[in-house]
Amino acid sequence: MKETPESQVKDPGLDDAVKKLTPEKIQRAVQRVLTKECAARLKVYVDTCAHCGLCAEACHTYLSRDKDPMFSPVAKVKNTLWELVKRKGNVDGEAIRHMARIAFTECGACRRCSMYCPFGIDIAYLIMVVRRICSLLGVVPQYLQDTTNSHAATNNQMWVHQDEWIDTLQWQEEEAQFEIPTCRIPLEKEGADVMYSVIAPEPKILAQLLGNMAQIFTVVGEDWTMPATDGWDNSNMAMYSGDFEIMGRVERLHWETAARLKVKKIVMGECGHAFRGAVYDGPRWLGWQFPPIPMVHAIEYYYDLLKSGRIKVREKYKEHVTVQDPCNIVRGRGLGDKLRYVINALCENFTDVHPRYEHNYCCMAGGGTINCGPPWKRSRMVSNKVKAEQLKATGADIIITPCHNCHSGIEDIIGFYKLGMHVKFISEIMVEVMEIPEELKA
């Protein structure tokens, strides 16, 4: 087993737990989910795998490495679930704490590689089968379980009370109005058009977004709403760290709400995650075939919008930008054309990445990888290196980012790698340039 710099990371969630593990519990687990919880679907990835080694040039973590091996997809797919599946699950808790860090920290499961399979096997997939196996182990970095914890505690990511998220909303309705004097962000309005979804970290560490939304919701006479109780964050980390019956709960609760407010439709804000999570992978834990209530993600609203002329444009934006293509939308949902088509209707001055659309690298911090917190935060953006010099290349000084996670994981590449960029929502763009119909100005 090659020893590489990350080895000797210490993380209390790997290195406690895997003192607690006994030959039995492992295989118990291993079982549970080779045979209960995957049983088909695993088997043909498994099976059909001919090792070719193809998918490695679609890895970022292995183009910023050197292209070391090591880091390729099939080995990281070799070393973890291929070892279990060999040997029915008989592994010690040191193999156990190996393949955590691998299927944790060196794979933001972005589907990336599965682009390149020429049979198409889902790589993530089978990364996060393994991450299943270590979640119901225990062994999941200490961070990264706080988040889950905090979904199973406070029905959010980052433990916000329910009057400190009603007070956040308060709060910025109030500096909205500073601009709009009749803005408002509408609580528990039953048989509203739209009900608008965040993640946790917008209350948190970004409330001014909230403020965005409702100036722009004001702009377009938008029939809108938000919940008052649990239920308005849609983040849900528990689906990266394999804890997915958490997962499922955030979700039901989440449709549950939208449900109870009798909404047409919800709006996802500005992350990838999220919406994966919503759309995708939580539904298909509960059984559901599709979710209950129509969703659309901020890209294609701001698209509507733009197209429709409902948002009219006062002044392009005047900075040059790029753009970074979140894996789970442009990737997962191809909203590339749409995110380009808003981003040229708000700004004077676009240069594209390459490779883009769903192509385009990926931020290394989605997948849960950025939830794995400090102590891995430099392995992480080693990963990164193809990233930075894509982003470098574009001579841009603004990176446009419509997902928190590409947002933060970017800004943690700009600074280790010293680009001297700065990062935007489109949102934030937005507000800055669309017109404002003269009998809504403050």
Second form
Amino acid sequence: MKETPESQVKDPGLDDAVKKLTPEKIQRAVQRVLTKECAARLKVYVDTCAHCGLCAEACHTYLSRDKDPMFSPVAKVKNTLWELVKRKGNVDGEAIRHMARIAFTECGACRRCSMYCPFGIDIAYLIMVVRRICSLLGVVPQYLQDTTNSHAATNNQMWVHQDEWIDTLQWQEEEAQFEIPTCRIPLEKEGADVMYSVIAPEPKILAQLLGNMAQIFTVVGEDWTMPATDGWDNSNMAMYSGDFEIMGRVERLHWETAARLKVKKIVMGECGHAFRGAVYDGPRWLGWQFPPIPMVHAIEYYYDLLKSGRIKVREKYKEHVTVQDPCNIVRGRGLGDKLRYVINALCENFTDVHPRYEHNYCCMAGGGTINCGPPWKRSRMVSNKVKAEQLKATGADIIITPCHNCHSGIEDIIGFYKLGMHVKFISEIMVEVMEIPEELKA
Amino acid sequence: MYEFSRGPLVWIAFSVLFAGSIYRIVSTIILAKKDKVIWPYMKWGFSLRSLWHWIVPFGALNMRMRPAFTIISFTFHICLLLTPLLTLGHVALWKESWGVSWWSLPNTLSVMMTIIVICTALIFILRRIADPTVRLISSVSDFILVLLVAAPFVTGLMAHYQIFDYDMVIIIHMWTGAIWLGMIPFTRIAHMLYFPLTRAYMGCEFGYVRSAKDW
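Switching from the form predicted on its own: structure of the form predicted in complex with the partner chain?
Then the entire complex follows, led off by the chain already shown.
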């Protein structure tokens, strides 16, 4: 294996963990996943791949690293899954460490490559199979594993305790009351129309977003609630670390909380992977074809509010904005048009990106990559030069990123490539420009 | 030898091709049940929509990004499939054996299409060697497969122009053709069988489940 800056990165979650592996352990985990957990997709994808390399130019890591052959999607599969299949799991710990590095830190599972493969091979799925094997072996980047441990212990991603959760909501309720005195964050309201769920980084580090939503819900007169118990967190890093048992538990609790509150639907904050976990991966693991209650992403919700006129814009946002299409809600839900409708309704000066919609480049933060933490940050940045170029070409000052992973990832890229731009969630712009009816005003 | 190649060998080749193909497709469809997340989401409309975009030249963005390769790939596959079916010599053999007959290509066109298959196969091989991205993921079998697929076309052309000993060349032609047919279900040429299945599944994953396009 060639020495690269990436292979020098120290991560105890990988380095120390592989020392505990034995050939038997590795083989058992590989066999379990390849023969018991995988079926037609794995077999057909391995047999069908014509080794044509046409997926290469779909990948932001390949493009950003001057077309380094090791970073084409198919090469990542060749260096991981094909090896495991060919050797029937007969590989050593060092090989597993390399494979974990590729699967966790060099692929954002954004699925862009599936759109470039003539056969539509779900390459990101194959990478997830590798992650699953690594997870069963306990070889997961330490920071990512920590988020999974947090899910397991606290039912949320960031070790937020119940008292902290409620306290944060009350604090944000008070903050919102500076703008709208009647603003409330109703907890545990049974039979409300909407349960609003967020990802744990909101109460932990971006609490003002909760206050923003409280204002928006109040202005439109929504009958909404948030749970005071566990189950409020819709994020799911276990889905990306390969710990599908925890992933299923997190999703089940989220849906059961909505069912307990007897709400008509869940509206979720501006996050991509949370949508994927709640609507696709979670239900499938739990054996449901579709989610039991409708789940509405913030973009869809804002779209309905603006389209129906429930939210009126006082004065459009003046800054020059562009957009990041998050994979899990644009490629993963087709919300590209609604996203643009919302932006155009709120902002005066919008320049679109190229490529866009389903073809947008990954932020290289989602898919658990940013959760791999500081050791891998430089690698992530080098892996997304194309994103910096793509954003710079718009000439915009603000990048609207309706996804937490994109938001943090692009903030990193702006800093690393000195783009001098800023990222914003839609809700931040919305509270700035929406009309607050006179009777609600402070 | 000629008699065997002309008779039983053809039967064996086609039996292996059809039985093997049916086995591969049926076993995949059954195995797809074990995956659990395939069958509940399959829809005809979205399957066909995806197939359409990827079977029409330049129907997908990736094809438009690489126009030269798209043209090479499509002409290769079209000539590869049509030439053996429509070559005058082959149609005559069908008629002689089974009394069925259909339209055949003018001779010059057959020859041209055969040359196209050979040239494009060469381009594929050269691309595998010259492009570092493709070279990295190529194995020996990838080269052998292209040679195997091109072999009946090379020998067919040699037979047509009576290069070397015709009797020997025609037998090699039959054998390479038979091996090629028989190998389809059991090598990576099986992508021909799996293409509609993988495309249909992805078309539904993107279209039906995620309301997005996959081209």
